[in-house]
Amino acid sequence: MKTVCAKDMCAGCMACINMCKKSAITIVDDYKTYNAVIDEVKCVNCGLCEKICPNVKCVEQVNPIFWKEGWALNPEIRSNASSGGIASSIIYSFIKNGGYVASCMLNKGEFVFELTNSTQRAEQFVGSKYVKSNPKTIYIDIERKLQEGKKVLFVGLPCQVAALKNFSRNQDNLYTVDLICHGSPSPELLKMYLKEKSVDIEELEGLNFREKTSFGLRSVGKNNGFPRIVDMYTYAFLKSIDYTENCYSCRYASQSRVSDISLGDSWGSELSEEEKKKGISLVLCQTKKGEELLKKSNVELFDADITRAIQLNHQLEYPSRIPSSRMFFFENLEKGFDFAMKKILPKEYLKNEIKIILSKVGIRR
């Protein structure tokens, strides 16, 4: 099997698929790993896939100019966001100033990237997404807009930002925001988990992974759904159990960043408890473009404690560590997601089942 980057190290950015003119590359997802596999019959050995792969060609990373924490001044934007709403505020401001924004949303059961200049459509970008997304043709779409002289803002994971920078030849009007990332599981794991709960992801209008400090899956919209509960899918994610292999050696988990702005949660902030409940974002600005984005956005920022920020966001120093239970999780996965979690964490699984029962009893009342 010939792969674009080292075997099992593919991040699933899919820039190589966007680049290949011969349609010779496919992503093979086996739950545990991603691999960008090359069809050697179709391949003409042009080497373009390797030139834009963020694991093969390193992208320049720079240290932040400043570290801040804060929130969107619009209370509705802040309320709807997982954290302080800084990302949404930047996105809406960018569109209102004539730009296009590319980010991730749930569409027909799949988390995909879309490019839009509609603030209404961009509302679908809101919220944390604890699953690998599918960029599809987003790199091509962005490059076309840039060639037309349009300004484009890309909001995604560091590996996706790096892939876009390798892909694009017209970066004067390109602005980038990366989301501080723990790692991400295969979307097939999410589908498996939901199916076990008799939920068809394709029938969901939306899927919420988190609200402020309340973690857990909750459906949005139709009746084919469920209330929020601390579920085993979320537990596996928070414990770094089910990420794809590459995430544990991510080269972009460091203080030096690939984007204009990096956003995350300002855990442990010393601002008031009231503000913490409303959500506080961590903001790292690396470039003049980043400063421009923040100045044009309706946000309030304060100096952040860098030491505390790094301590509580280890991805700013090193990738997530592989837990010892990960191997046993995947060994038992063929019998189901819940079975695998019950096998490796029986006490936690039982506690979660009790919470679900109590939650259902509470709903009936």
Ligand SMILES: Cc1cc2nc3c(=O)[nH]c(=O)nc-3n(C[C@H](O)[C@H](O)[C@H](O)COP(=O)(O)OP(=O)(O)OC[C@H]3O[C@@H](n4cnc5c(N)ncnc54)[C@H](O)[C@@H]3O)c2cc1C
Second form
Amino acid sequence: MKTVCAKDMCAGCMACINMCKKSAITIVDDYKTYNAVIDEVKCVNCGLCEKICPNVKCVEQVNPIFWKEGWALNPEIRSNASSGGIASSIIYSFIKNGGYVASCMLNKGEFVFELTNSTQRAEQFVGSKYVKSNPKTIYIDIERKLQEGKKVLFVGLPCQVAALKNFSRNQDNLYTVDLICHGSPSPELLKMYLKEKSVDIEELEGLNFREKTSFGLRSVGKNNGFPRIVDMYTYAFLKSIDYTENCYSCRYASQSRVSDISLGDSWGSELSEEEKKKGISLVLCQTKKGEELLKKSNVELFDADITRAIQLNHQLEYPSRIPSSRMFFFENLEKGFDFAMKKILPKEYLKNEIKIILSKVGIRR
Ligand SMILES: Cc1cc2nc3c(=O)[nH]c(=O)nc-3n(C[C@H](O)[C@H](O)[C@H](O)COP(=O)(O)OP(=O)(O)OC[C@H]3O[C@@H](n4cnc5c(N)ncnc54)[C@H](O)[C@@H]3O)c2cc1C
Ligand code: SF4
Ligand code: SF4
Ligand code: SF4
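Form predicted in complex with this ligand, following the form predicted alone:
Below is the entire complex, every chain and molecule, led by the chain shown above.
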């Protein structure tokens, strides 16, 4: 099997698929790893896929000019967002100022990227999706807009930003925001987990992964609804059990960053408890473009304690470590997601079941 980057190390950024004129690449997702497999009959060995792969060609990373923490000044934007709503604020201001934004939203059961200059459409971007998103043809779409002389903002995971930077020829009008990322699982795992709970992801209007510090899946809208519960999907995500293999050696898990701005949660904040409940984002600004984005956005920022921020966000120094339970999880996955989690973490599984029962009888949600 010939692959674009090293075997089992593909991040699923899809840039090579956008680049290959011969349609010779297929992404194979086996739950545990992604691989970009080359059809050697179609391939003409032009080498372009390797040139833009963020695993083969590492993108320049720069240290932040400043570290801040803060939130969106519009209370509705802050409240709808996962953290402090800084990403959403930047997105809305960018569109208001005539630009296009590319980010990730749920569409027919898939978390895919879309490019838009409609504020209403951009509302679908809000919230962290704790799953590997699919950029589809976004690099080609962005390149076209940049060639038309439009300004484009990309908000995504660091590996996706790196892919875009390798792909784009003219970056003068390109602005980028990445999320501080400790890893992401295959969307097939999310589908499998929901199916076991009798939920068809394709029927969901929306899927919420957290509400501020309360993590757990909850459906948005009326179809096939379920309330937020502390679930084993989220547990596996938070404990770094089920990411695709490449995430454990992510070359973008560092203080120096690929984007104009990097956003995360300001877990170590010493601001008031009231503000923490409403959500506080950590903001790293690397470039003049980043400063421009923040200046034009309706946000409130304070100096952040860098040492604390790094202490509580290990992926600013090194990638997530592989827990010993990961191997057993995947060994047992054939019998189902819930089965695998019960097998590797019986106590946690039992606690979770009790919480679900209590939530059903209305004692606790
Ligand atoms: C997989 C993943 C892992 C993360 N790990 C950490 C972590 O370890 N530490 C930490 O501090 N923060 C982490 N974050 C970031 C955090 O969850 C928030 O997204 C971030 O703080 C921005 O919050 P906000 O309120 O400003 O975003 P919002 O205003 O809610 O907007 C979120 C933006 O991020 C985009 N987005 C959400 N999910 C994805 C995705 N899967 N792929 C591409 N784009 C996406 C949305 O489309 C939207 O534009 C992670 C996010 C993701 C998606
Ligand atoms: S080398 Fe060229 S033709 Fe072959 S898979 Fe890569 S981009 Fe496609
Ligand atoms: S990391 Fe991206 S560019 Fe590299 S092989 Fe995987 S999908 Fe292709
Ligand atoms: S950990 Fe790295 S490779 Fe994995 S999704 Fe995050 S940025 Fe991409």
